[in-house]
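There is one chain below, alone, in structure tokens, taken in the form predicted on its own.
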Amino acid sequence: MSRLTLALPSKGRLREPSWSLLEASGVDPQEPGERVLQSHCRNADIDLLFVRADDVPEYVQDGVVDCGITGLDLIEERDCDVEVLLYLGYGACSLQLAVPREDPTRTLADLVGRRIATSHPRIVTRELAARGVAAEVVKVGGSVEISPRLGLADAIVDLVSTGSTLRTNGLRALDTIFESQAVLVGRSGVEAGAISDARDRLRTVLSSVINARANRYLLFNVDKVNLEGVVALLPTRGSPTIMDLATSGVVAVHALVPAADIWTLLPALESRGASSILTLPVERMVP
């Protein structure tokens, strides 16, 4: 059986979640030693291979490695021919078009003939041209937020995640640009055979987490006078497993319901009449 390698950063904000979701498949990624740059998994076929997120995608269209973690933002911004096999629900943060917020603009078509700072220039400039705008791109390296007090530009473009770092630095957020996640990738055009197949293997027990991570198991007792009722409420995408209990005329409720639903759906299920209300994780989840 061939070996998969998979990259995964070494750093920054995707290094802990990524690590984390491997831990979590069940695949035991040996944690490595300090400067060390290779690893791999005790329950799996592959070697992990730590190198700059940044670095991820061409690793991957040049392959040196099968597949790898990284940002959706930086396969747009260096246009690489790498085939995106898996949404991973974290690192989620977003491209903002920002001015300082004393600045009048109020939409991007303001900012027609001026300037805008940023270190994701392709995805900008292809923005501006997809909404009919001629401004200038400037490129800038690190700390784009200051960008506009340096008078190098009059906007900027920068990843956001919470906001904050811009109204720390006097800007505000006119508009999104690019929405950006955690992606598992890659090489475009791979033949069907083992690295093909190790690689699918792969895409499905890290999708069993990631389902798994949204979703609650859910339990609860209720009369059977009860039970339309409070069926009706479950925004469950199958019918729910119901048990008669020893009591007479009370059912159990088993149901797989989203874990963003939990916060409105116990009270309602409550005043419908349930009752033992449970909710327990769920660890893995094929559809």
Ligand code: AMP
Given for the second form:
Amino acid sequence: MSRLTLALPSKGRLREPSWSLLEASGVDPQEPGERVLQSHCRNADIDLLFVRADDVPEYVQDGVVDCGITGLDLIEERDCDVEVLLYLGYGACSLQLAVPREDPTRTLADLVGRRIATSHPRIVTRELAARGVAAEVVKVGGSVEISPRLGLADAIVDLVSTGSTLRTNGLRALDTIFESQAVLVGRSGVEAGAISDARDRLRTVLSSVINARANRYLLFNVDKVNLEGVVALLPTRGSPTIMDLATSGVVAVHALVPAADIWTLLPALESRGASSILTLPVERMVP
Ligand code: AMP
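To test you: the structure above is the form predicted on its own. What is the structure of the form predicted together with adenosine monophosphate (AMP)?
Up next: the whole complex, starting with the chain shown before.
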């Protein structure tokens, strides 16, 4: 069986969540030694290469590695020919158009003839063309948010997750230019065979963890007379499991529910007669 090579971010924001996803998947990735860029997984035929998230698109495109984890914004910005195999659900951020707080600009269209600083010039140029706005794009390497204060530009487009950096720098977000998150990418045009099979296996295992993280296993008891009312509240896609208890007239209900709904669901279930309510994390989930 041939080995799969996977590039992982060696530092920065995507490093820790990428590593923990791989750990949760059970492939048992081995920590690289200090200054070592390569490692392997104990439970799977996967070799790991630790590189900057910035470099992953080229490494995958050029076949240095079979697949890699990086930000979708970096794939688009580098214009690399790679295939997105899986959206990983972390590293979520967006490229936001922002102007100084006191600037009266309301929309992107108001920036005709003005300068926009960004470290994502390709994505911004493409978006300006798509919206028919003739503005000048100024490429900056880092600290994009101070460009207006330095007189380099009238507006910026920068990666934002919470918006606090924008606020700290006296900027106001106007519009979303691009939505990003971490992705698993592979080389385009890989033919059916050992490598594409190994990629499919990795995608299935990682997606089982991602699906599981987004859900909780919910259990509770309810009197049969209240069953219809509580089941109607469940935001489950499939059918819940309903089991008779030793106490007659009472049933146990088990269901898989989105983690994001738990907050509102539990009080609602309780008020309709559910008791002994438990939620459990789900380790793996293959739909
Ligand atoms: P790094 O520069 O190595 O920390 O990685 C930057 C990548 O992390 C970006 O290309 C995005 O895909 C992702 N990211 C997630 N949230 C943010 C954020 N608030 N600012 C910058 N990058 C972010």
